[in-house]
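In structure tokens, one chain follows: the form predicted on its own.
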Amino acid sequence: MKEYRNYQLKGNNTFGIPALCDRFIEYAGGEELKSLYEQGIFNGQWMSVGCGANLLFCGDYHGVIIHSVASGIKVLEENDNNLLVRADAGIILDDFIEHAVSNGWGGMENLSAIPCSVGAAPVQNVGAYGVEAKDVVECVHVFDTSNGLTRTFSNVECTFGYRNSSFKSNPQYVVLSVDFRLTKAGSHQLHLDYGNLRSSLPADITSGKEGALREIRGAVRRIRREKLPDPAEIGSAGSFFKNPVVDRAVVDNLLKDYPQMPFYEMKNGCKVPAGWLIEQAGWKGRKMGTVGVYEKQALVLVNLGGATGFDVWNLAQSIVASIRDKFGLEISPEVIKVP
């Protein structure tokens, strides 16, 4: 366990926003969290941070930030069709997916290049190209900071929703590790029909084709590189807004004025791409001082250099108001404003 005082968080959020926290603690697992619990760390202001890809610091954080550096991967059980793999919370999600694909384990390749840690994946229920974390998560192991005990949540108990889970409303739980149910060769179920993924792949790709997982992962990474900036070069948090989910009647009404509007049928309504809404409202490529909307993807807000968290947040609120005025729809951030 390592601890730093008055720690600079610029390197721990993908927007590259400078902010200080009182204490920054790196820990390697549940036993070290137990020690922090016994020290009373969780009685005060604290938060858990992974890659910082979903955070927008709008000032210094006067409290303790904990950060997992646990990085173990273990196969728990295996049969001819699938296997159960436990991954520690501190692993970069894309690194774990690379490990899975290299071993021929399927199910997560569509989630490639999402900037987050394994621990954050179930909390956010991250998703891309027709796959969400909930589709592969078997259970989540957590540390309960309210009582110092560990607990396991089954997939059902996680109450996954669109970019949501029970952990978002219960921040006392810190993810220790995640068990993923992945497929083996001959049992892969490919998801290729979301967005332009299929057209970016060879026409003969099938679940039985050798190297299919690698080809899908490569295509997803290429598409994301073309649409999204590299946080090492341009500060951003990837997709800043959630896609609004509305009733079919709302979609039908909007289609009268916007017949080309894309939408996706879901169990609980229709998902309308927020990026399309933002682009139609004229925001794509626009700049407001030190911040702007990325010219290649309207969902992405960028730090053009020297931006504060409030600069980004004010731009986001202007976009939200614009979409409300033009379409009568509410879009909300995926990114969490701190404090």
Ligand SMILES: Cc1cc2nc3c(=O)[nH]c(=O)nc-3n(C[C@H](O)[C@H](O)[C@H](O)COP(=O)(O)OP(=O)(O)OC[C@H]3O[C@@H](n4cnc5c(N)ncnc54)[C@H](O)[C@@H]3O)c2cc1C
The other form holds:
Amino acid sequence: MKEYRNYQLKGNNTFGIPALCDRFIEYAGGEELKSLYEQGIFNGQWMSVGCGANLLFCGDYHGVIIHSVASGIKVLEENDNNLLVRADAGIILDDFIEHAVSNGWGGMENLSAIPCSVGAAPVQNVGAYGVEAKDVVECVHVFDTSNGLTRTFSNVECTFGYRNSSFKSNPQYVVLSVDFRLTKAGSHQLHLDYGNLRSSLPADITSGKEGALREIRGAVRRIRREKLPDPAEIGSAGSFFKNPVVDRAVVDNLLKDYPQMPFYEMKNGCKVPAGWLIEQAGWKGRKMGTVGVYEKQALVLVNLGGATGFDVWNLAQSIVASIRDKFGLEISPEVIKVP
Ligand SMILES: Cc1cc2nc3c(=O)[nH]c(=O)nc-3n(C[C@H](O)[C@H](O)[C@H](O)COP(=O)(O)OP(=O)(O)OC[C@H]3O[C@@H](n4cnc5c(N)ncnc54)[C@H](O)[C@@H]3O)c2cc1C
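One more: the block was the form predicted on its own; return the form predicted together with the ligand.
Below, the chain from earlier opens the complete complex, with every other chain and molecule after it.
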């Protein structure tokens, strides 16, 4: 376990926003969390941080940040069709996917290149190109900071939703490791019908084709590079806003003024792409001092250099107000504002 005082978080959030935290503790697993529990760390202000790819620091954090550096990968069981693999929370999700694809294990290739730790993947139920964490998570092992005990959540108990899970509303659980159910050659199920993925792949791609997982991973990485800023070059947290879900009657009303408005019918209403709304309101590519709206994707707010969390937050608030004025819709941040 390593501990740093007055730790600078600029390198621990993909916005690249400077902020200090009182204590930053790197831990390697449940035993070390148990000792932090016994020291009473969890009685005060604290939070888990993975890659900081969904966080916006608006000021210093006066508390303890815990960060997993656990990095084990273990095959727990295997048959001819699939296998169960345990990955520790501190692993970079994309490194784990590279490991899976290299071993011919399928199921996560569409999630390639999402900046994320394994620990945060079930918390956020990360998703891309038609696959979400919920599709491959068998169970999640957590440390319960309210009683110092470990516990396992089955997939159903995680109550996964759109970028949501039971962990999001219960931050007392610290994810220690995740068991993923992955497929072996002959049993892969490819998901190619999302966005322009299929057209970016060779026409002869099938689940039985040698190297199919590698080709999909390559295509996803290429498409993402074209559309999204690389956090190493331009600070962002990916999509800043969630897509609003509204009643069909609201959509029908809006279609009278905006007949070209895209929407997707869901069980609980209609999802309207927030990126489309923001673009229609004229924000795409706009710059406001140190911050701006990414020119290739209106959902992404970027740090143009030297931004504070409040610079980003103020831009976000201006966008929310303009969508309310223009469409009468409320969009809300996917990004978590800290503190
Ligand atoms: C360029 C870019 C592209 C992106 N593209 C996508 C995308 O395609 N799809 C998508 O879903 N997301 C995307 N995101 C958002 C981001 O990658 C996800 O939200 C991701 O899950 C964040 O992981 P993290 O490790 O950085 O978590 P953090 O941002 O550090 O934390 C997120 C939340 O998880 C909690 N948490 C972190 N670790 C643990 C743990 N071990 N135990 C319990 N709670 C924990 C935190 O307390 C916080 O509430 C993108 C972000 C960027 C910057």
